[in-house]
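For reference, the chain that follows is the form predicted on its own, supplied as structure tokens.
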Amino acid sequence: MKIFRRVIISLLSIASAFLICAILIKIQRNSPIEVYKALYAYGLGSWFSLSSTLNTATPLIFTGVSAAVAFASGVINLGQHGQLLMGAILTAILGVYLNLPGLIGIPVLVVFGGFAGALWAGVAAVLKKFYRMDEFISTLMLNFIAEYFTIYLATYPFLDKKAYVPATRLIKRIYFMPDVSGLSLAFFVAIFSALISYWYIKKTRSGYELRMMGHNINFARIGGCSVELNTTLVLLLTGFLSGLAGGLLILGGTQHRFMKGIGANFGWDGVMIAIIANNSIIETLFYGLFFGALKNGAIGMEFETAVPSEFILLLQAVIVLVVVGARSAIEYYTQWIRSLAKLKKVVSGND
């Protein structure tokens, strides 16, 4: 019943957000019907659109699950963007110089991309363990270091001089990840990773300890959970997921090289998706697909209508505000009604 209620709240909130944005579109003297029709057509209306949407959703799923696992454990990892970039740059460099058969090289490069993200998150873990630095600050600031460090590597030591923008050379063609009618196999890796993460959090002892930390860290410590060790584990695990996103952007994307701006907003959007999903991995998976459809549809929407693709940023923001606001309001008033009912019972018993 609780899951059903959350689904209904989410669907009604999303519908309300679309209605609010439709009013804004109308105020600008555009047709909401035409805008949303183009958004659907280019996001889901054909197999080409759908496969492009699923490819766009792939890094969102990784970064969203990364943020959801961290937040659900009471650990604040805001470093998905930097961890993704570190995974991408290492995969791009190794993809040029590594000499392995394709069937072996692709999984090796994927794992190395994940390790790069984990190591970058490990910097925050070390600062947390030995210097008590809040991971909120360290993971956030490491994003900017990763941004400029990877741009430096792509601009100077590993620059492809034939490229028009700062970029590394193309990885070897044998490392191009196969696709199924335009749908990259990276998408299936993302789904598998999300399901494994769900199983780990829900079905293992270590996952139980992480969930207890998320509910009440002091209770978890008193109950015998190794909070410090688990915090390090969470940072490494979630960094690995974000690093996978970066590695698969290189192997399964269309560019097959590291380029300035390749990370886009995937890391930040993943954090937003985890928040709107209330740190639920399954809901994060759904919102990753949903936001992927919005992003992919926005490009065609701009071609077909006078509404710019940046409108999707507004739509996403309104969806987050409405969904989170509605959920918080319902929880608040539900608790208020229950407390009032209990108070009435106490008063009636005293009488």
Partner chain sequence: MAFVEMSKIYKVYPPNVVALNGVDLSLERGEIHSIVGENGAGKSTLVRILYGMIKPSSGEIKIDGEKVQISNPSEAMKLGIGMVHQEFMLIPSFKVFENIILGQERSTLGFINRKKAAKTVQQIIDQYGFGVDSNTVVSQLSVAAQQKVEIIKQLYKKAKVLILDEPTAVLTPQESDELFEQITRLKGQGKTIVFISHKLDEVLKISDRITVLRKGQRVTTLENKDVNAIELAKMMIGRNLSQISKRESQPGKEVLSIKHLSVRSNRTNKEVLSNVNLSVRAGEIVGIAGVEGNGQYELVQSIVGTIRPYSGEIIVNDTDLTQAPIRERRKLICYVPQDRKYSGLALKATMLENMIMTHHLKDEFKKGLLALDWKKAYSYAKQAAEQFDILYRSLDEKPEVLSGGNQQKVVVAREFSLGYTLIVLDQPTRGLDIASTEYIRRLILQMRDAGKAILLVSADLDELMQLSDRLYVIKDGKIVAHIDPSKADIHTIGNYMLGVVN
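Okay, that is the form predicted on its own; can I get the form predicted together with the partner chain now?
Chain only, nothing else included.
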């Protein structure tokens, strides 16, 4: 019942977001129908569109789940962007120099990417544990350091001299992620990671402690949960997930090397997705796919119509506002209406 209601609210909010944006498109003298048609055709319309949507969604799912797990545990990890970059750069470098057979090499490289992300988040964990520094600010600041540190590595020590932009050399061909007619296996790793995370947070003892910390940290502490250890654990775990996103971006993406700007906006999109999904992992998965479709469809929309692909950012923003707003507004007004009905009943019962 509750799940049903949540689905309905989400669908209605998304529909109204599309409606609001249709008006904006119309004001600019474009045809909303044409725009949305193109959005659909390039987002979901064919196997080619669908598979590239799923590929685009892959890093979003990782960063989204990373943020959702952290937020649900009351740990404000906002460092997905930096953790992803650190995972990507390590995988990209090892992919050039490491000599392993492909079958072993790929998982090893992916896991190393994860470790790099975990280690980067671990810096925030150390700062928190020993210097009581808020992870909210430290993860945020570490993003900038990661950004410029990785650019430095790609510009100087590991620069591919033949490239025109700061980029590392192409990784060995045997480490390219295999795909199923265009759909990278990385997508399945993402789904698998999301499901494992779901199981961990919902079913395990540690996951229970994490969720209770998210609800009320004093309750968890007094109840005997290892609050400090768990905070460190969450940072490492969610850093690992973001790092995986980075590693898989190198192995499974299109460039197969670290280039400036490879992290795009995946980190912040992940945070946004987790917020829309109310930190639920399953919902994060769906919103990850949905935003993947929007991103991919945006390219087609730009091809076919006069609307620039940046318009999708507007659509995203409207969806976030409407979904999050509708959730609390609907809750508030249904309660208000119910209280009025109850009042009527009570008053008439007394007369």
